[in-house]
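Form predicted alone, single chain, as structure tokens, below.
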Amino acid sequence: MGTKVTAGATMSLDGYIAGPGESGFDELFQWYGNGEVEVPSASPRVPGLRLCAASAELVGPEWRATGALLVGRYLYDMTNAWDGRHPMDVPVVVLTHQRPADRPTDDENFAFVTDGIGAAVAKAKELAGDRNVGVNGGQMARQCLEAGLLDEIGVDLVPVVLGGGKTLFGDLAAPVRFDGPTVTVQGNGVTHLRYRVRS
């Protein structure tokens, strides 16, 4: 089986991956630190995780199977490029209208694509090799889904209501159906759900 393109996010019960004005992250990501299994971070800016055993048993192999990430320029800027290296320790492809002035060339940490979602996914697959490509939720996930480039989605559902904000796929042009859940795992303060995009 070839490289899979997957999108995923932690989501509130009312369907948001971020609250209004990029709020709600403390509520959404409590499960990142409520367990006993340590997951190290490759970023000097982002601390490692402490997951419960059930979450670590699912998420750990998923992360190890990921060879590259695809994100938008907004997230790249918002995180300050994770201070140089993504916490998952894989290269990141950034889809953007214009390359950042401080990065005139690609390197082992970041590649920049300016000619659309198809080219961005192709670059991420190239960098991932025989591993999978992880796609950031929001606009990147929506563009991949609408272009027929997405294979699977993961939802990490947490028991909080945010009341508004950003959804996993933004404003989709039409309804899309999925098969599954193919995986259901109950973690500590989170339910992990996995679905396949229906072909």
Given for the second form:
2 protein chains.
Amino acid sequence: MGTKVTAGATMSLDGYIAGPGESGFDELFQWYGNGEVEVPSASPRVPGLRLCAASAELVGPEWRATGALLVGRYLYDMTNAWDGRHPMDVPVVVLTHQRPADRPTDDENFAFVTDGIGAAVAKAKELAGDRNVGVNGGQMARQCLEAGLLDEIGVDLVPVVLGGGKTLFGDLAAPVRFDGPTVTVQGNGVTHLRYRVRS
Amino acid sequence: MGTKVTAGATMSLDGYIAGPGESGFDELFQWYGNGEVEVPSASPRVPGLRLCAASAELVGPEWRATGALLVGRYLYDMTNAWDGRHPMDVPVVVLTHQRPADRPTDDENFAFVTDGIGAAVAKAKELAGDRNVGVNGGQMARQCLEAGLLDEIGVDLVPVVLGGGKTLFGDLAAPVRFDGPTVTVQGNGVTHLRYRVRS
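Following the display of the form predicted alone, present the structure of the form predicted together with another copy of the chain.
Okay, now the whole complex, with that chain kicking things off.
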């Protein structure tokens, strides 16, 4: 079973993980390509990364320790299912109201869960084995947090102000405190911050 | 003339400088009172601070280097003009559509500017002398930034997620990039980050 559940996001200085109208990704994800350390991609759709040494030294081990991802249907559709396999080369659990018609059965790349966040996290932990579960997307992060299923968050803070868009956790019902940062690493154009959910 | 213009804000991990309905200030400003270094307040309304050593070592000199503040009418009214004098013991320039009826003339504590952000920054620089101008409030920060009048921003990042509220710069028309952080200091329950506006 996956040992911990971490929500990760690249975020602008004013708190957005996407700019207005799904803009701003070039700004947010410059750090994916502004270094010298090559990180291959398992997705035919997404090119490999070129991280700076400091970023690679932190996120390389984090990614290798991730055994499965949990995403929402929105991200799955927006990326066209990463053309078949996630760049991180792990299975992806998709929480959705309805299983996509073009992919009727689960395979080694995707598992679809229709009965809520608890079941989705359980499935992701099962697939992750002895590695961790990564959560992507603000709505998934919020649902995990509100259900008490989130252990950590990783914010990769980029010095750009987008002025609008989607926030890290969407609309939360009540404030949630974290402990940390337990890790602060300065990369090239990004500050990596890691926090633990206060239990 | 004030040498630089810096917008400063205490911000939640999801980008809010105030929570929904002006909530969340207890969460955001815990770092003002969780340490051992006493910082006196010049306002009869606002108690002095007790900062941790790391925070005090950074923000003490920053505050002493600040010669005037620029705020909007909203903050001025919300604080009841700090009951007469700002805690930092500096004059405050208030950008407003209409001068408040209960304070018809400027005095050594407040100056009112009704003809736009450029005039307000100029007035604040004049009052700051050879010290700097601090800008508070998201709308003032946004106006300075959009007018090209902002040199730096200081974000005091607090590990709480508020889930809604007012963002650091409000709604910006276009993305703005910064250089840095030029400073990263970990305090007790707060990460101090300083950035330069990219020119």
